[in-house]
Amino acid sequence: MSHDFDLLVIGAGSGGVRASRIAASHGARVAVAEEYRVGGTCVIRGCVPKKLLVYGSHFAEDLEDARRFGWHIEAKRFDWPTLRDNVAAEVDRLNGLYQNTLDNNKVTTLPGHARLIDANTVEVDGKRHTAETILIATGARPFTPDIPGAEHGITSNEVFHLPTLPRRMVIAGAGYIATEFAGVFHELGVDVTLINRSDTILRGWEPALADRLLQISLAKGLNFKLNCRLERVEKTETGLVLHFTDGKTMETDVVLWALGRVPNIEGLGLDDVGVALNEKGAIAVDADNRTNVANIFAVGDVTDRVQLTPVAIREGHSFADRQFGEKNWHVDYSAIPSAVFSNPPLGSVGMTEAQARNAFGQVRIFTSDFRPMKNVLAGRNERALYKLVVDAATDRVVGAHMIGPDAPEILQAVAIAVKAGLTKAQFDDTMALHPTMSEELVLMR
């Protein structure tokens, strides 16, 4: 039987569409199907819009800074929404950019909400397409707790699109996105409060770091409510009223949702096909990113493996290469570093402390606790902490993780090193570059 395609890939995030492009490069015909904008989480509405307020919400503190570098700057006012709107059109840009990718690979784009009716049929929009291989590629949302009154909250989503900055804001939760909103709105002047259920920022990072974090956000004068359980939400007419289990109440203007990411499968037709889901309602795939039906595949955050970027992007790639390109090869989940931007960021690669002695027994760990030199100067009292962790056995960094400026930066050539299974010795033997941060890494003794 022909088809109308080889490959129809529904989502055209990072994931779907790097698996569309590689998949025709090695010429097969391929369709996208996507109901928003080309682009997905990350360019559209996740880290790329969301790293350029980090980078708006800093001048902050370096207009502040700059006056013991002998810098005199005599208005300082901030204006919302030109960061918001200059924001936006870069998303444009990208969003033509990835849109021109596909059309220059001859993949055709079908907009439209794609629905599976059987094992090669999708209908987009009323209109039925067949193929011989499907991907699934239709990542994650954020969630939204299941309280009275939650329809008033906000969500990453449209949070770059507030038509004026609030007075207050609550952010519900402590993973990255939390913290990394926190730093920025609180940046450019909004009183902010982050509450959450535990007592724990940022769980599953080395605690080292997580707890730093908490600190300096302390000192810079955001508000944390912790161990407490959100009720419902109400609305009135100068706001929100948040009322907690414990009878208390806290007023804002602004509820903004960052309680972890949830996998986008809801009216893809998964069970009129019968394509199994996971223990975390994600879609089952095994190694080669195949599904329980033979030749319905799925990648990216849709997944809930790792929920990063980079990540959906080497699957997509990976995937077309075995399927359309005759390369056998897979991604390797190992020392996958990751950060967050929050203010300070952090970077981490490889085992955290506790992971470590988990695998390992013995280990040993080396800390650098220091004041960067721009902070001396600018007379704020904000330390960097980097953090090694070593296999005794063989010396070999299986662990490396810090928090201060720049650490992402900082962070991916040091996931090098602990990918390539390089030894604290041969951490020891490079040669320091002076005077920068990243010399810490070096001299760790």
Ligand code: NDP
Contents of the next structure:
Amino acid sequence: MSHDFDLLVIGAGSGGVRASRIAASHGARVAVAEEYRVGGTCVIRGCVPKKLLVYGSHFAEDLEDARRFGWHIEAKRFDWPTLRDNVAAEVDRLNGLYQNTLDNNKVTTLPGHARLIDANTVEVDGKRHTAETILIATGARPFTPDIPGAEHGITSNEVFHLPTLPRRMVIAGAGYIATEFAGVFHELGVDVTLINRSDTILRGWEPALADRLLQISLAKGLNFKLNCRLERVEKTETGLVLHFTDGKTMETDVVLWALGRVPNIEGLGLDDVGVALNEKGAIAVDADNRTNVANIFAVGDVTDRVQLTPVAIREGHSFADRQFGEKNWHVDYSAIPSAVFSNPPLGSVGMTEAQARNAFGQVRIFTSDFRPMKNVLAGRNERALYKLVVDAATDRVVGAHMIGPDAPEILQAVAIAVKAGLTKAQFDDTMALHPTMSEELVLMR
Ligand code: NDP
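Instead of the form predicted alone shown above, give the structure for the form predicted in complex with the ligand, please.
Below is the whole assembly, all chains and molecules, this chain first.
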């Protein structure tokens, strides 16, 4: 039986757009359904606008440091609507580019919420479409806690659109999103308090780096309330009052939930078609991204494996190549670099010291703990920390972790070396590039 489309993708985010474009380039007739805006979380309300806010907020410190470099800028004033609206305009521009990409590749966009009717039929906004193959790429959304008054809080979806800058903000969580927005809003002059259920920030990251971020953040004046449990949020005339299980309370103006993200599976009709979920409530897929229903596939955050944009993009690309291009390749999930755009930022690739000890037994650890040259002249007492983890038996560098200015930019290049399996001796053989921060990577003895 001939279907309306060869491929119908649900979700026009990073994974869905890439899969659509590549499948279309292989000659497939492709449609993509999207209920919000083409571009997905990363472009519309994630990585991209967040990074622009990080740039915008960092001027606060740059302008302060400029004085020690001879620059006197007297009339310093920050205007939130200018930054907010310029970021929104850039998001609009990128949204347009993503739509152009789909149009130029002859991918049909179906605006509206999509729901599976059967294994080959999808209903979008009341209209039914059939397809030989279906790809679910609906991503994830912020988790909000199940406590009274949670609705008074906002998530990373709304934070980009704040009408005014609050005087006080509580950020619940201590992972990527919490630490990134804590840095942004503190720099913009907001009194930020980060609260978390455990005493750990950035769980899973090299503990020495997470601890360095905590120490620097405390020195900058951010507040932390760790090991605490929130019971309810009460809205009062003067703001929001947080009630903790130990009986303590605190008042704030905005609460931002940054407690992880959950797969977007609601209203997709997965039950009706029998698409199975895994124990985390995400769509279960095999190595080919295939669900338990033979012609239905899933990529990206809705499968909750590695919640990173470049991973979703590559999954979408490899899926489309395999299904429609006769190119049989799979995503390599080893040594995926990642960064936290906190202030200062972190970058990491490969194993932490603890993971390497578990895997190899004997490891050698090299660290460089230094004050970047710019910070010295600026009188800024913030130290960078780099750490290399080496498998003692083979001399291979199996992990690189950094916190300090531009750490994510530097880390991307180091990730090539770690991925390629280079040895510590090969790092040492490389001539330093002086004066840079990254030269530390080849000078650790
Ligand atoms: P994270 O998983 O990074 O952090 C979640 C935080 O919330 C942790 O501090 C955790 O505490 C706490 N937490 C989790 N569940 C609960 C709960 N039920 N009640 C109370 N506290 C809870 O999540 P984010 O929301 O910050 O980010 C989601 C994902 O998005 C990231 O994991 C990352 O993959 C991706 N992302 C990547 C970015 C980047 O690449 N720069 C930027 C933003 C997001 P504890 O540690 O104590 O368990």
